[in-house]
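Below, in structure tokens: the form predicted on its own, a single chain.
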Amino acid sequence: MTDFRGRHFLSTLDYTSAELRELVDRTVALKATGGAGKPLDGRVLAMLFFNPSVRTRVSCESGMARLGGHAIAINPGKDTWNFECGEGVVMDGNTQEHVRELGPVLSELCHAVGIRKSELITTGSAQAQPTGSYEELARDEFMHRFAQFSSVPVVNLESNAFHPTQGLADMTTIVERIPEPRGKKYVLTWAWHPKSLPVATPHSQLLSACDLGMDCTVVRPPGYALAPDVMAAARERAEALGGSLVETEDEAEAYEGAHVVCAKAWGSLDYYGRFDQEARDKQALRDWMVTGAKMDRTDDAFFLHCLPVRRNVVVADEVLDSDRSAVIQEAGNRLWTAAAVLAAVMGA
């Protein structure tokens, strides 16, 4: 058994295929026995949440009480003080406290830390525009910086380019309703969404089914592909199991004998920090949406969603209230995929 103890959970890309299907293993062992034992008495978790949240926050302290731990919610800069990571900054405006203190401060108090931080996520109707390029925003500079002063494990709960731990319970699902998913066909599809929305979901959904081996498929409109780095990695990880990563814009095609059908927004890097132009340019588009015409191309495909999602946007009625759709056991697994990798990281 891999011990993972003290490590880092910032993204799958950091684990071998192997460890991650030990972390699936893991997963499942808790879900059967709900955390017998509490192997995490006494251990505290702290999570940062720049961004809202339901699933992420609920399953991490659903997950720590369960296994007998604790967890504490903090929203930055609303109950806490602003924080920086710049390095040679002068802090003279509205922040008061850098993560050279603040990781080894809540290295002393807690036992691991999860953090949250988009500058894509959004509420409401207004829609984020942040600066800087995707390129720049994707080096995740906020969590890898507190990573580096932390001396507890640091998980990430969401970043600009990363959802691990959303991937690692797609992962779960899969191989619980496919128990040998090496070369099944698996579809991660584009939908329309009013907003845009931050890849880093995506990304880990689609990484979770190639540290799988399956056959993988993304269908999307042209300009909308996922990083170039991303895609190269999940390749290289889906080949050396014996799968495949392909990209297309034919939705029949993609969907034709399909196992899997994961669908997910997502913005267009093309159009970063121009969203409201995307907004406009994209509404020839909208009937990508996975309805159960679609579904019926597949070979019996299951339907994968993070959520939340907004019904006949993203996804039919037909398919999200049928048999097919397997999103609340998907979310019911954030809950024991949490509890896996804290107590991992955690040495439980």
The other form holds:
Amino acid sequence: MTDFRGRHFLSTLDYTSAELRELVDRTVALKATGGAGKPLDGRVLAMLFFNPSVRTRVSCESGMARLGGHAIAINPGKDTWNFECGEGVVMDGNTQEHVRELGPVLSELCHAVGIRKSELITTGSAQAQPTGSYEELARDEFMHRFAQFSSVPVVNLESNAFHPTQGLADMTTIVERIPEPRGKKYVLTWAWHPKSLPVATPHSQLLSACDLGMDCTVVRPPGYALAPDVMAAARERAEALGGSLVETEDEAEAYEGAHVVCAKAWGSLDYYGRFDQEARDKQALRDWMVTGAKMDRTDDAFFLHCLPVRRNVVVADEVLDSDRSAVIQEAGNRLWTAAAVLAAVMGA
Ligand code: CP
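So the form predicted on its own is up there; where is the form predicted together with ligand CP?
Let us now look at the entire complex, which starts with that chain.
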């Protein structure tokens, strides 16, 4: 067994494919026993949720409880001080507490810290506006600066660049349904959405299939490429396990013979910050929705989506309400994935 104690879990790219597969095995084992033995008895997790959440927050709280521990979720800026992470900043504005204190303080008070901080996640219909370019935001400065000053493990609960616990839950769901995923076809399809959503989740979802050595296809319209560094890393990891990664704009070709179809809407990195323009230009792409007819091209593929999902926008009812849908199993695996990662990094 690998000793994961004390390691941050900020991106699955910080872990080898074999380590991730071990975490999947631990997830499956915890799921089978329901967390028996309470390995996190007396341990406390603090979670900073800068954005809304259902699955991530509840899976972490439930995971900690089932393993005998406790979780505290706080909303920075609402029920805490406003936090600062800039180096050498004169804090005479809106921020009251720096990560140089916050990291060590939470390390005194807790055994692990989870952070969700993404610029583009909001509720309602308003489009969030980023405060910088994608390249700037993808550095996830707050999370990495916090981790630098934390002496306890930090878990990424979704940032601008990655959503690793979602990726691991997808990996678990694939393995549960296809115990030998090598040689099987995984398709990540872009979907139309009224808003420009983050690329963090599709990055981590794609990596999950590549870390299983699957033959992966990303199908998306022109202008909707994922980040080049993530694509390069994903391809390298897939090929190292005998798999592959290709991109296409041809939906018919992509769905043909697929064993897994994962849908996700994401905003164009080419348009990043010009979302009104993007919204106008992508009206022509509204038929990029997963339908029963498209799924009929597959080799009896099952359907994944991280949720929440807009029905009959991203995916048709006929798919979501059919036996082809694995989205509830996938969301349920968020619980055991969170439990496995938290137990691993806390050394339980
Ligand atoms: N998939 C996911 O992260 O869901 P929440 O935003 O509800 O946590």
